[in-house]
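The form predicted alone is given below as one chain in structure tokens.
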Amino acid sequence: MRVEIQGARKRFGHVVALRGVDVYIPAGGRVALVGPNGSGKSTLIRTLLGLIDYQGSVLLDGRSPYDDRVELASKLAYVPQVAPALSATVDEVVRLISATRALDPEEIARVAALFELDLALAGAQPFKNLSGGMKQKLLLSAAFAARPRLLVLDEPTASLDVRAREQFFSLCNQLDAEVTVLLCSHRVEELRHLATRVIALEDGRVSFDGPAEQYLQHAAAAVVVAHV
């Protein structure tokens, strides 16, 4: 999915979250979105997901994520950093996702099994009672099973064990070449495995847009200087 952002601005009362962001990501881009708290990352993600309106131009394959959010929703998948506190059981969550996205529940179960998560055993448990790792595995399974055109991942391996993390990277490597991945992470491992490009935000503006390796080199150099 192609992402085109020109002059994106967003204000919440007196707080300016985005100050004229310009970004172009071709279909199949593997991009890490980084920046400190308050830099505008969350606002930009919410804009792309069609959750908030904005000023400027934001297009996904030529369509507005806000005006055309119903039509685009089936092509997007988002895995949040903090899982929602759902009282519904795992079975109910899976059925809801499957019905909403016209998915076979068995496809979610198949991906979950790759993460060593048995949905049959966990089915009766309230989602909110699952461990952090189990919640993340379920949300990732649903996202991969949906076969999105734009996959947005916010700190996706934070609660995963080593084997689940390796499976996650494997599934990312198997994504169709036209699937665009937007990764929000500060983990060097994730950036090295998943991103070929880094876009850094600071105070609502793009402060860096370039190759991931160049960004990582700059970051490593800054750490060395800070400890001198």
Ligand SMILES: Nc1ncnc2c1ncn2[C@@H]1O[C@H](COP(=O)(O)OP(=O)(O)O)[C@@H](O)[C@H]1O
Contents of the next structure:
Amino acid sequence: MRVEIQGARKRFGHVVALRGVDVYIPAGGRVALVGPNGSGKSTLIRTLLGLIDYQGSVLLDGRSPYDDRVELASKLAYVPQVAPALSATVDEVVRLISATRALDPEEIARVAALFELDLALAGAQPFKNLSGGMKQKLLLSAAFAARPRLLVLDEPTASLDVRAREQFFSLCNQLDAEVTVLLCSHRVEELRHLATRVIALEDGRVSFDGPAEQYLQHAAAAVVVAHV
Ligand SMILES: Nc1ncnc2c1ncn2[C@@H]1O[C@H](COP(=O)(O)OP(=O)(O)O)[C@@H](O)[C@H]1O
Ligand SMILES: [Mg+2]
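Would you mind giving the form predicted together with this ligand, to go alongside the form predicted alone above?
Below is the whole assembly, all chains and molecules, this chain first.
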């Protein structure tokens, strides 16, 4: 899925979260979105997903995520950094996701098994009682099972153990070439594994947009300078 953002601005009261962001990502782009806390990453993601109103132009394959949300929804998958505290059981959550996304629940269970999460075993538990890692595995399983054209991941591996993290990298690498992946991450190893391009935000503006290699070299140089 192609992402075209031109002059995106967002204001919350007198806080300006996005001050005119331009981003073009061709279909199949693998992009890491980085930047300090409060720089606008989550706002940009929510804008892209059509979850909030904004000024400027945002188009996904030529359509507005805000105005054409219903048509686009089945093509997008999003895993938030913090899973919602749902009282529903794991079975109910899986059934709800399957129904809204027209998915076979078995497909979610199949991906979950790759993450060593047994949904048959966990099914009767309230979702909110799962460990952070288990919640993350379940939401990632649903996201991959949905076969989205745009996959948006906010700190996707923060609570995953080493094996699950490797499984996650492998699933990302098996995605179809035209699937666009946007991940918010501060983990250098994630950038190396998954992103070919880095977009850095600072105070609501793009401060770097270029090859991941170049960004990592800059970051390494900045660390050296900081320690002199
Ligand atoms: N719903 C909101 N209401 C008020 N201010 C918000 C809201 N969401 C974000 N902000 C503000 O917008 C700025 C950017 O936030 P955010 O996009 O969450 O940054 P990041 O994800 O990079 O940490 C911050 O100053 C934040 O406090
Ligand atoms: Mg955020």
